[in-house]
Every structure is written in structure tokens, then in C-alpha cells.
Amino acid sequence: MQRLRPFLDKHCPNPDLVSVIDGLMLACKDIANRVQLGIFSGVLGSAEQENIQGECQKKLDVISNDLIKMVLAGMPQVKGLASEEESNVVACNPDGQYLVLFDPLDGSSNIDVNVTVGTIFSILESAPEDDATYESSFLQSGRKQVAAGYVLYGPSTLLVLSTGNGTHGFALDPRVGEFFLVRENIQIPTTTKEFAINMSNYRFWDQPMQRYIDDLLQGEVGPMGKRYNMRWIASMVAEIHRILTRGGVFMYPYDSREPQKPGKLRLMYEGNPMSMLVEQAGGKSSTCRDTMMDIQPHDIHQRVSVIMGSADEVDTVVRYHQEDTKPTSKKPKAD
């Protein structure tokens, strides 16, 4: 099996890129090796605060983030970074070349009951002239990212990565402590039986919305003609990973508990390098109404509705929204 870094040596011409990425990975696997530790390495409970997005953080949120910031801080390939855990963006050297983003450990809930978590991670390209230290140096469509990936942290330790060659997965040996090819330019199905979604948030969700998941669960006797299969893992991570594999669709749409926020999912950490992902491997990604990676961001943590999986079944998602004419909610307003 070929290694990571030969891999992107053949399929990425920029060896700065490749540096950068590589960074990442020595941070994730020693974010692998504790969570594999679990409770002998005192990374589980509650660190007794709260992140910028006003959630309480794991002790692993506030360890995995800090490692991820100290390595590449010492790169000098990185110009700046920006953290789904962090108020402000963090200038690093000032000729870097790259700006990274970075959630560092989705789906962090489910630490305490064992369950898959991951870091998804998205890079782009900095300007001579931009400033680091500036938020609006980060604000650039989902195009515009040059590599994403996430490292999901399960029974093995998995890469998913993708510099607009194709979408491709890696797996972590912990005896050598390198990632090796497992996966090359991975297909997801265009069709699906499979979906996954929060049930629990129906009554707060779109009319729109509504009307897909009741035609949906009718089955074979309803208007999709098929038996759907539901998912739920709380977990975007392990969720697209599962889509990644074997196809469905994973739906985090607006809802109206919080009115004023457009969705829970943020824009620069989950939306844009997963759906660079999704789209590599023939998959779509939406916001039921946009194309996610042609959104113009306007904030560093900005919140977005998260559709995306199987082709058709996110076009059928779309076309719901599209044929909707009496919404029940005003749009809302991009916090």
C-alpha cells in the first residue's frame, strides 16, 4: 500500500500544500493516541467552559485544539489559522502561504460514551498582500479551498482528503504510525435508501422540510416509491463517513428554535470542506435553497443548513424547497 506523503507527492504540485497537510496529520495522530487512551490519558468530562459558539467544551475540544494551533503556528508555510473553538482569527508567519481552518474534534458530545469523533480541517490560499490577522483574509467561497479532509478518530484511525484531484482515504497503522492509501477516488452512490436526521427537531423544521421527511418515511407506498433506512450519529464526521461508504443523505436543516440563525452548522469548519469532499466523489452539497460552496461567507463562524450525500436524493431535497411557495418561517438572517 502507497503512504500518505509519496500520495500527495504524485498527486498535489504544490510541496508547500503537501507540508501543511502533513503537519496536520502529526498533530491528528497524537489526537488519535489520546483518544484511543481515553480515560488513562485524562482527555474525558467536561473542561468547565464554553467556546465561542456559547457550547460547553470537552476537556479533548481544549487539548485537540491546542495541538492542532501549535504545530501549525511553526510552520512557515501557514499564514494565518481560524478555529471553530476560537473568538478571532490567529495570524502565524506572515509569509505563509496558506490559511487553515479547522474543527477540532467533531461531534466532541459523544467522547464521554465512546463514540467516533473526528477533526475536519479545510485550506486555502493566501495573497502576498493579505493579513493574517484580519477575519475578512478567511471569507472565501468553498471554491476557493485548495485541500480539505477530516480524520475520523473510530476502531481505526481514518483519513479523507481531498486537493481537487479526487476524494480519497487513508488509514492510520498505529504500528508505524503512518497513513497509507486504502481508498482512491471514492464514487458515492447517486441513489440512496439511507438518510440521516435529528427526528427529535421535526416540529421546529420548514414546511418544506416537513413534507420530504413524511413522503419519505410512507416507504414504498408514498411518493419516493422506496423503503428509507434513518441514521443518526451525531456526528457529521462519522455521518459523511458513512456516506462516503456506502451512499444516503445527511440533513441538518434550518429550524426555528433559534429564529435569528440560519442553521447550526458552521459554514467554514463543516459546510465547505465537507462538501468539497461530497463533491469530489459525485456526491452534491446544498443549503436546501444554495449551492453550499458558492455561498460568499461574511463571518468566520457563520451558520448554514447542511444537506448533502447521494446526488438525486439531494436534488430531490432541493426541489421540495423549490416548490415550496408559503413558507412558515421568515428567511433568517445570517448571524
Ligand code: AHG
The other form holds:
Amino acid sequence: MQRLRPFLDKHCPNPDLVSVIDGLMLACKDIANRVQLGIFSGVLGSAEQENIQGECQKKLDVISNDLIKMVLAGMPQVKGLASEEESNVVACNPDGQYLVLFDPLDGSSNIDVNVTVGTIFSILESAPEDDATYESSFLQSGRKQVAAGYVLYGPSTLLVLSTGNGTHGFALDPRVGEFFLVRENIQIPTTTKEFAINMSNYRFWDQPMQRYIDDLLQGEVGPMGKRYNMRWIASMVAEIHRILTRGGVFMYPYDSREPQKPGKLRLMYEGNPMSMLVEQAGGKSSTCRDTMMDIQPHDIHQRVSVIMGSADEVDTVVRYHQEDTKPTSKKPKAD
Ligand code: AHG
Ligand code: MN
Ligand code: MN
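Target state, the form predicted together with the named molecule; input state, the form predicted alone:
Whole complex next, starting from this chain.
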């Protein structure tokens, strides 16, 4: 089995980028250890403080963030970083070439109930004249990512990574502390019978999403002509890993619960990196109306509606939304 480093040396164009990914893995292996130790490493429970998202941070959110920040800040290749747990971007090394954006711990509501969590990362190039203290140099579309990946802290610790030449899976052998290639060129099945969405938000979705789910739930007797199964782990990394493994569609659409925060997931360090992995594996990723990675970001923490996974199923969801915008002949007569 091939180790991560020689695989990257072969597939990754730039040795500095290989070093950044290597550095990230150092931090993630430390996080993996602490997750495995659980109560014995003091990582459980709340940190009793809120982050910029207005969410109560878990201790492991803060610990993971600080570990990754420490490793990246010490790397000459890293010019700056942005994190779900940091209000502002953090300048690292002025001569660095890369900007690293990350969700240090995704699915953290699961950590206290012993369910899979993970780290998501996205890597952008920064222009030499960019000043990494300014958010503007980070606001690049998902198409500009030079690498993206996640580390899944589950029964096994897995890395799924793309540097633009396919999506590949690695497993950590804890006996030697090394990641080994276990799945080269992952391909997502184009069709599926499995969907993932938080159904408790149904009444807050817009009408096309409600119509799509209604039709889905009619199964083989409805317009989809097949019976679907549902999953919801409340950990995006685990959902996307399942979809990369056996297909499916993951949805966190806009909802009207908090009009000033219509989406739950963040574009820059959840939507975009996961979209790169999914697209590189033959899947699709949309906001219901636009292709995710084409969005020009305006804020480092901006939220986005997320539909990603098996290509044909994502196309179906988008079609329900396009039909919604087509002028219908049945427009009510102006009175
Ligand atoms: P995070 O823990 O980084 O805030 O991310 C949690 C996200 C995502 O991982 C998951 O799919 C979603 O929140 C779950 O949301 P609900 O708890 O509303 O179902
Ligand atoms: Mn997250
Ligand atoms: Mn998080």
C-alpha cells in the first residue's frame, strides 16, 4: 500500500503544497488521538464560549482549531488562514504562497455522543501582492481551490483528498502513524435511492424543496418511480463520506427559521471543499439554483444552501427549483 507522501509527490504539482497538506495531517493525527482518547484527553463537553457563528463552542472545537492554527502558523508556505472558529482571517508568513481555510471540527454536536466528527480543509493560492490580513485575498470562488479534503474521525481515521486530479481515500494506520492509499479515483454513482436531510426543517423550506421531498417520499408509486432510504448523522463529513462511498444526495437547503441566517452551512470551509471532492468524484454540487463552486464569495463566513452528491439526483433537485422560476400559464388573474 502506498503512503500518502509518495502519492502526493507523484500527483501534486507543487512540493510546497505537499508540505502544507503534510502539515495539516500532523495536526489531524493529533486531533484523531484526542478524539480516540475522548474523556481521558479532556476534549469532551462545552467550552462555555460562543464563536463568530453565534454557536456554543465545544472544547474540541477550540482544541482542534488551536492545533491546526499552531501547525500552519509555523509553516513558511502558509501566508494566512481562516477558520470557522476564528472571527477574522489570521496572517501567518508574508512569503507564504497558500491560504488555508478550515472547519477544525465538523459535526461537533456529535462529539459528546460518541458519533463521527471530522476536519474539513480548503487550500487557495494567494497572489504575491495579497495582504493576508485582509479578508479580500481569501474571497476566491471554489474553482480556485488547489486542494481540498477532510479527515474523518470515526471507527477508522480516514483522509479523503483532491489536488485537482481525482478524489482519493487514505486510511491512518495508528500502529505506525501513517496514512495509506486505500481508494484511488473515487467515483460517485450517478443515481441513488438514498437522501440525507434534516426533515424537522420541512415547514421552513421554500416550496420547490418541499415538492421535491414530497415526491421523493411517495417512493415507487410517485413520480420518482423508486423507493428511497434516508440518513441524517448531523455530521457533514460523515454524510459526504457515505455518499463518496455508495452514492446519495446530501441537502441542507435555505430555510426561514432565522431569516438573517438563511443557510446553516458555510461556503468557504464546508461547501466549497466538499464540492471539489464531490465534483472530482463525478458528482455535482449546487445551491439549488447555482453551481456551488462558481459562487463569488463576499464574506469569509457566508452561509450557503447545499445540495451535493449523485449527479442525476442533484440535477433533479435543481430542476424542481428551475420549474419554480418558470412563468406558469396559470398565473392568477390580476384583479
Ligand atoms: P459544525 O459542527 O462545524 O458547526 O457543522 C455542523 C453542520 C454539519 O456538519 C451538519 O451536517 C449540520 O451542521 C447538522 O445540522 P443540524 O444540527 O441542524 O441537523
Ligand atoms: Mn461544520
Ligand atoms: Mn465546526
